[in-house]
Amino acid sequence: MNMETSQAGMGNNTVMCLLTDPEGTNLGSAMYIPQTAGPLQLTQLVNRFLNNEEMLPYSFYVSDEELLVPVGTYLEKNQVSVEKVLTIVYQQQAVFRIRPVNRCSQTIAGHAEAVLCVSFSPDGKQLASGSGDTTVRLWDLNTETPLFTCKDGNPLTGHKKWITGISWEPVHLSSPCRRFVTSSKDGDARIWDVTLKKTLICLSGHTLAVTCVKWGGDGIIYTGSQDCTIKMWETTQGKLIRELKGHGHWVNSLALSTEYVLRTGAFDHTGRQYPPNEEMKKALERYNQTKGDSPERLVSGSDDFTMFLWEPSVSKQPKKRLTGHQQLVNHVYFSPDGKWIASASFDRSVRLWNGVTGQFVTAFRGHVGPVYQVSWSADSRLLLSGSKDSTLKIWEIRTKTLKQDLPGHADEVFAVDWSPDGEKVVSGGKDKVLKLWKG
């Protein structure tokens, strides 16, 4: 139906709507729908328009607020005129559901100093933890015992100061994966070959410490630094491609919209294993599906209290400046589906932003100390945060409320991670122990 309001459709019980995807692409033209239509009817409509073979779940948003009632009820409650065209944004939801964790299943001692970082393996079966005691420990999650302690073995030497970040080359670009990149306080980033056990390329150009590094799905490396810049590097010769400027203070954290799929490669929620020759193909398929037709997005968080949303392959100008935090931004993270950005700050709040437009959505308040890190559930419906106040908290995105409070640590919680399979959460901090949490 075209945009001209035909007399036939002007009854009091219909409203003219325009359905668009998160990127702003219209699904057909504006059409009349009954005021009694709610999320269920709109889901059927979208599935029909997209010719989906099976019914996929969708959620709907009007002005960044989720539509949970019939359209007519929404119009009445928000005093929106029925004469206007109502733009409704549809977003596909994960077809699986992750349960929130609610209890500590295990406390694992072993490190001699504070636990500073934790990370599950892509299949969620193993766990790595890094500590101020200078060791990395690998844990077998079936027995919850150390598999291996990486101590002095054969360290990869090259950096002159401590390591601030590490990122592996995505498996859809190279399988089996041999290269990874590290960032350091010494101002350099280095690309290493895990088989040759040496530096292949040194990425020099930052004038101060490099605080974070990400290896993007298009094969570009992004580094963020205390020199206030973000630099983009190609990985065959280590040439600087582009510089992203805008922050007025240190860049603390970088995140990519495709990060979850880069991290998990061929592994999805079904837990299916692929032979090495198929792994790369499956990983590429998942990457393309997540990325869609839009460019990979980057978000940066800084000591200047702000964040920037970038589309680095399109422009060196930021797409949007995200303001609202009252203190430095410590950590930023895209949801697995790329629809949301979460930010953790020393102002004791976690903020939620639209991952496509950068629009502010809500602030989660409840922590009574600085928030150090956040992590998402695999279905993008729940968000986890860890704080100086010694607690973890789980927030529900749909209702924008606190879902679960998880006390238990004896001191500050520095690091949190939700396993890619959604089954468990790990946390580590000043009390030197790892805690595993389950549903």
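Owing to the predicted nature of the structure, the values given are computational and were not obtained by experimental measurement. If you superpose the two forms and keep the largest set of C-alpha atoms that fall within 1.5 Å, you have the rigid core. Positions refer to the first chain, counted from 1. First, how it differs from the form predicted together with the partner chain.
The hinge between the rigid parts that move between the two forms is at 93; the other choices in 37, 407, 93, 284 are more than 12 positions from any hinge. Rigid-body rotation of the smaller part against the larger part between the two forms amounts to 14 degrees, from C-alpha fits.
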Second form
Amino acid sequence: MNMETSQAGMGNNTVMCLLTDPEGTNLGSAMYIPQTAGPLQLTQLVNRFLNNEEMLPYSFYVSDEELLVPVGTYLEKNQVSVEKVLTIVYQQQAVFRIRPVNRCSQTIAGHAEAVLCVSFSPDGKQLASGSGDTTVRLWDLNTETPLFTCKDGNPLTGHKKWITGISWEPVHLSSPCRRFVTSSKDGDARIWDVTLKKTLICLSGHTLAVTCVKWGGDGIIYTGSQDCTIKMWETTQGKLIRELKGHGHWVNSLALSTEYVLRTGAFDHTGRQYPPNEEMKKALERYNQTKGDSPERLVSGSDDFTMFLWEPSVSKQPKKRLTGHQQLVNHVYFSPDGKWIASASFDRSVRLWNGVTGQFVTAFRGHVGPVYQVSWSADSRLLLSGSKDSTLKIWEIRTKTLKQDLPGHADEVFAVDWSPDGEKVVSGGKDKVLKLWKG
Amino acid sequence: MPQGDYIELHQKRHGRRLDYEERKRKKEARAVHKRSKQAQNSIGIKGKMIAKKNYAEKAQMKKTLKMHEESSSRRKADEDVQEGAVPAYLLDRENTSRAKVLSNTIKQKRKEKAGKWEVPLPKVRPVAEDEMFRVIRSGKRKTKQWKRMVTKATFVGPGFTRKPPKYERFIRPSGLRFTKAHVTHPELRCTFCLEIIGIKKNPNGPMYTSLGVMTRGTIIEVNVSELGLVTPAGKVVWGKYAQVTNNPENDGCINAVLLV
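Same protein, different state: after the form predicted on its own, show the form predicted together with the partner chain.
Shown next: the complete complex, the earlier chain at its head.
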């Protein structure tokens, strides 16, 4: 503080700055900051002001552009006048840092047909993969060998056509998780109970196939369908709450801003285990922390080459329309901290958008075939994309460039997933093998 | 009375021979051997007809036996694993042009070094020089005959500049210059119009290769970045070889098949 006041008189080397947080509240009042101050010094300042016990990492943005160089250099480049007050928005980044994976540690064969989807468990210790040969296999990650193969057993029947998506009930609403919802090509979504092994409620209303379903953190189920609408259902009786219209063609994929936190539940990067009754409390705590004060946001990607950003609990009208893709949008995914949206499209690019305002940030080009799926690392700094051209690519958000290229699959890559503890990446595809990648 | 009736009438009146049943039984026993001898010794069309009839009977008998053997008890049925599984987001979509990933670039590199290629058209009709070139007479009295004009389709690179007309021996008319070829992928059975990068080998001789003449059976290199192929190492493939399958000077276009 003393340093700043002494330099206040020298107009050439200081600039007037105002630090604000993403919601708009100011941190202190406008002050003089020397022009040699870079992100590191600003981080120290913010930590000081917020009285943080430990140094938390922050990233700074001036008018939506990230500040990577000292303030002075930025001013010179953009020719901003020193007279005006410069507004710097700070955003907290994840405390931990995930290392990018760069080698294939294991190629696991075992499926008789193409691997269609893969998923890590919330604690990151187990892996499940579903395949076209009608089996689901569970894999042990320590030894990288199969644990179980789930064949026919007792199937839960009810849907008349292919099942297109599954979503579990968030653990902070009920622990242990008993219910999940599935969407199918026959046009309805069903809520199932695992212990009773039957359908609880059938949500019908869509006229064409339901392509994806998500169970939101506030107990609402969102379903996107080929009839161009998204419907919101409440879970106790299965009644339709709202219908979100706007898309011109099939809705391919839905994503919620709190999705990652719902998926990982009570587990976070520290890898602690909790006894069952504490799990629910911890999950609720993490959910509230990620959600913040703003309502849950939903983004939907469609065949009409655009995406819509909605705030479903607030209004029926979309908040923003995200255009720019030149082919259909196949997969959308919010980053774990809810700040970014990544969209994978058949035009071979992955686009990054601001998660709060929906503004376009950058497009990642590099794939030579349609990009099928994307996955975020747990610290929101790295983005993984798998494509029809059989490669996976890791993109860095800070520099907005390609970080790592992961070739090796013999055929199209259908599904990718990053483990919540950030150690491993798994990818499965048409060549019937699963590949595990490590840092 | 018809003649068969006389036989019947006699049988009714006087009965059959006393050893009729025995003779009948023995004759039927011998019938099997007779049939077999007949089947083995018949030749020509008669033999074939007998063999065909016997085979049909055998197949029918096998089917009936199998049917009888099927028990009514329930068995575990092998569910057919259907091929062509796609993830949910690809369910209703048709995947039209899809080129498979290159497998085994090492083998291909070795083949390239050896200069041996398995090509769709291994032998082509050799083209004679007088068919390939037309003699152009030059000079004041039109007696000099050292210039030649190419009568087949050619490819010249993008940076091609003619030699000074007084000195050029081989004339490649611009009407016969092509830059693009219609390349068919043999497995996908779809055709793309791709740019030619260069001529690799003309089977009629190295002179034609260096001139850039494209006849039937010439190996050309085409730009395949449109197809989006990727090597196992992750590099993007942008050039591949193709072999010309038509006579471009007759058709006005170059048709080629991709060598995968």
